[in-house]
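Shown next as structure tokens: one chain only, the form predicted alone.
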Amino acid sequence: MKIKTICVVGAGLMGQQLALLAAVSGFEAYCADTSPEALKKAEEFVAGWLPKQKAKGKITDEQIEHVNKSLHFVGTLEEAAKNADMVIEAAVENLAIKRSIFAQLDKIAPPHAILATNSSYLVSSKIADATARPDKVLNMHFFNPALVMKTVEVVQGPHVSDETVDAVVEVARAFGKNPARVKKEIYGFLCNRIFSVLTKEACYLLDQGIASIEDIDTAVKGAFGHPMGPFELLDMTGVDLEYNLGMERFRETGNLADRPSPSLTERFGRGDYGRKTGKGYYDYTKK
């Protein structure tokens, strides 16, 4: 099958972006949120964007001409899906959410159209039997931010067909991504199991008083080499994502160990969600 169109869900700091990696790869692109501020800012943002890659030499004004053409912003999900080959789902982390999505994908979009969902940690065999088209739905997780970062999770549930893994890969690949098959589903996949590891633990650290935050930050990126601690890549990410996604898996398996550390609980509460509030593990406020 030749994908021509992909619909996004969700006009959000990954949406947005994901609408916008599509348009400049060279598919027909269409970006949903019922939000019309969220429709704004993501206007806003392609319209800051485009101008600043071309000044850095890596896009085109053919490219810039198609993005002007072919990116659609809009309001309903009828709009954006009707005429999709491809979905991908860029909601909130809430599996009742996103069960009521594909839903209503399946109904809106062609019978051929695979329904792919971003979920950092959700299975697709948790949404897919809200489907009619079980083996078209899967997860293609991307990573924040998706226009940078070079890795996508293509994870094949037992539901999910070879020819849709296939298909999805090689739009990963249109979108210069470096595709990672992931054969079995598990929760959290590949990398986001490793990073909650790092991450548990460096909350550990934290809430015992053992080091400051600053200081685990150096002393995981001068030892292991990684270009941002694990407090730095929370900010980015979200804390907020992650204290949902600690909850989510929390209410499944009733483990008091899966609960968010109490830092991060804390700055949740206070809506210090990082980066994109101006203050989390630290403050942005001031730069």
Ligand code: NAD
Second form
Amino acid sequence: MKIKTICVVGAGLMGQQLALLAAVSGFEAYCADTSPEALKKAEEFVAGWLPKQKAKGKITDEQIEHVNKSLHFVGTLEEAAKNADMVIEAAVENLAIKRSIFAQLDKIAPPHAILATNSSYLVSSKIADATARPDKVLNMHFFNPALVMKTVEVVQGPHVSDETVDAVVEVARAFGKNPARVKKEIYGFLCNRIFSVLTKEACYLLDQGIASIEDIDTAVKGAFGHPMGPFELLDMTGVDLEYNLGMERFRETGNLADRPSPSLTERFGRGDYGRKTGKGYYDYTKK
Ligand code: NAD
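Moving on from the form predicted alone, kindly provide the form predicted in complex with nicotinamide-adenine-dinucleotide as a structure.
To see the whole picture, the full complex is given below, headed by that same chain.
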């Protein structure tokens, strides 16, 4: 199947980048959000990104022209998905919301369309049965910033056909990414499992007063060659996302060790979600 038109659901941090990535990679792209404010912000993000990339020589005039012509931000799922060959859902990390979106998409999108979720942790088998096409429902997991990061995890749950995985791997390559095939569903896939071990331990060391935020970040960067420390990364991906994931996991397992750490809970309670709110583990309002 040749994928030409891609619909992205959600125009937040990830959705706006994924829609732009699709358009800049030559696809026709539609992006839907229920929030008019999110759509406006996404349009402003695109308008700011294009000239910056042009100035750096990273995109051509033809690509800019294609994005301006082929990237559409719209207010309804109907408008966004009715002609889609593939949908990438990047709405909030909440199972009930995602299941409801997929049930709607199943009715709107053409029968051949692949329905992928960019969920950080929710495996597609929890969503696929909300549709009548489970063989075409899978996880396609990008990393933030999605316009830059090369890895995309493509996860084959037991219900997913080989054709669907092959088609999504091809789309990831067309986006200029390095797709990693994950052959079985597992909570957190590959990279978030590894990331969560690192952040959990970093939070534990902070909460115990063993070292400061700055010293933990500096030590990890210098020791392992990571470009960012665990707290810098948490601020970028979102304290709220990590908190909600921890709570969701805790509700599922009942294991106290899965609960979000005190430092994360404290910041979540204050609404300090990281870069997007100006404060998280670090204060960005002064920079
Ligand atoms: P976000 O909060 O920035 O954006 C979510 C957007 O979804 C919001 O604009 C919201 O208005 C919209 N939305 C909510 N319900 C909707 C609906 N029914 N229809 C359409 N739009 C709806 O969240 P985000 O950080 O972009 O995360 C989106 C998804 O991507 C989540 O599943 C998250 O786990 C995953 N993800 C996030 C990151 C990250 O670093 N933030 C990385 C990889 C994957």
